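Next up is one chain by itself, shown in structure tokens, the form predicted alone.
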Amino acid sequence: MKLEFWFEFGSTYSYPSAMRIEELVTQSGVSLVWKPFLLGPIFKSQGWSDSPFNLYPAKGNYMWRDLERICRNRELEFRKPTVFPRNGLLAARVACRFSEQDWIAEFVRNVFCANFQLDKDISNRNVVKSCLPLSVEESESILSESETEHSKALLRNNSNMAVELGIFGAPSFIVGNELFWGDDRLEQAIEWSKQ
């Protein structure tokens, strides 16, 4: 059965599920489906202007230390961003376009990275170029086909499709009709997609 990713790359708990799935999906023999989506629709259609974590910041407090021990725990460095959430509708679109490319996991990890790790703006174009594991040229066409009118279509039907679905963070893992939510839950999908 098929494991669909639901991530946003803004997202903090999306960042250690991004660096740790291919791997796990790959030893239980399950198959992953990319899918990245934007939460901002979301948050607004509950009445939330900006990230609950900045809008609580109770909540915001207790999200950091947590992902501080979650990265600390699993060796994944982490470094708190500058800015946050950052806009990642770029790097949403390469990775909405071309979802099904050999090289999609590297780029995702490539921006989960430059913006957890290394504090980078990922709504810059040469950070997200930077992130392709591809030549100048061939990351040069793909950033152009991602923003194209199709390319931008493809990530709004993903994040309507993600609403339908009652997605309502990220990460996400939907597994035939059933919905896990955060982090924690990533290993407990990948067993019910084994049944």
The other form holds:
2 protein chains.
Amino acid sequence: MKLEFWFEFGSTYSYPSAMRIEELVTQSGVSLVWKPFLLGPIFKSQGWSDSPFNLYPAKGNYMWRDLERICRNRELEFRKPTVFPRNGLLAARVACRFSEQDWIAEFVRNVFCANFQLDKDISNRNVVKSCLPLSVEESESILSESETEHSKALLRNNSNMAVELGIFGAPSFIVGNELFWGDDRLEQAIEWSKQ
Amino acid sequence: MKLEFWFEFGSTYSYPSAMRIEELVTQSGVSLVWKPFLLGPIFKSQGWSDSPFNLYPAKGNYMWRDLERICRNRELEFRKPTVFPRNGLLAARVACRFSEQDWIAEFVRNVFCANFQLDKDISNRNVVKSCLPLSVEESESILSESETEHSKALLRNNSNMAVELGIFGAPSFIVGNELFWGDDRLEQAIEWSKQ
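To complete the pair, please output the form predicted together with a further copy of the same chain; the form predicted alone was given just before.
Following is the full complex, with the preceding chain placed first.
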């Protein structure tokens, strides 16, 4: 069965999921589908002009501590970004347009590392380019291709589809008709995909 | 070490935690402190006039399905209440005033079963009384004692303390200075309390 991984590059809890999902899913013999989308439009439709972690400080304070504990437990490096949430628009367009390429998993992990380990500005074109595990020449054409109207429409389509599927946060996992939300539901989603 | 269980009788995810916490904590040799509180004032301070699960339908739809899956996995009976959230004020006053009695765990479980298995109105005095694992005569005096100004102040104090501790939802678990939020963090909180 297929497992769809719906993620957003600015999302904190998407980071620990992105770092382990390929290995976990491969071990389970399940096929993984990369589904980048944008949370901003979803938050806006709920009346939020910012991440709920910024709008509700108690929730935000908890999230940063919780994420720190999760990463420590998994021996995963983590540095709190100085800007949150970062704008992952260009990186998401690349991931969306090239979601079936064999370098996609590595690219996704590199972008999350740039944001949550190296505190880099992932909205910057050169930072996104440096996350592509390809030669400079190929990287340039991949970025250009990701900025076409067609590629922009692909990402908008993913974000609209997310809403239609009942997605309201990231990471989310979809297996058949079942939605699982949050890094702590990844194992359960994989179990479901084996049924 | 002590583990504080902060719960609210109307809260959906508090239900599966309440049903298993005594057994899990006892097995671990950790001492359990029952901390009933009210979510209503916390939600109000965030500008919400209702449960976020009602205000944000996508979140609410997900929660009901997630809870159903959790209960099925644990072979825990569950029926979606016809009223949500139910008013657990009186039950919380009882649990707060008598939190150190040896019948507290059973009373708490009975109230959660009334709400999430039997679909009973837990704001009703007779329903609360029927949840007390005591003789009718004792039950009546316990209810009266829970309705005094002193008992009301005790619960208000718990709810104020919850905010000061950074609590923003239920269930929450506090071990030393660490806050853990959500039924899915109970095992982690117990591990922490063993350190």
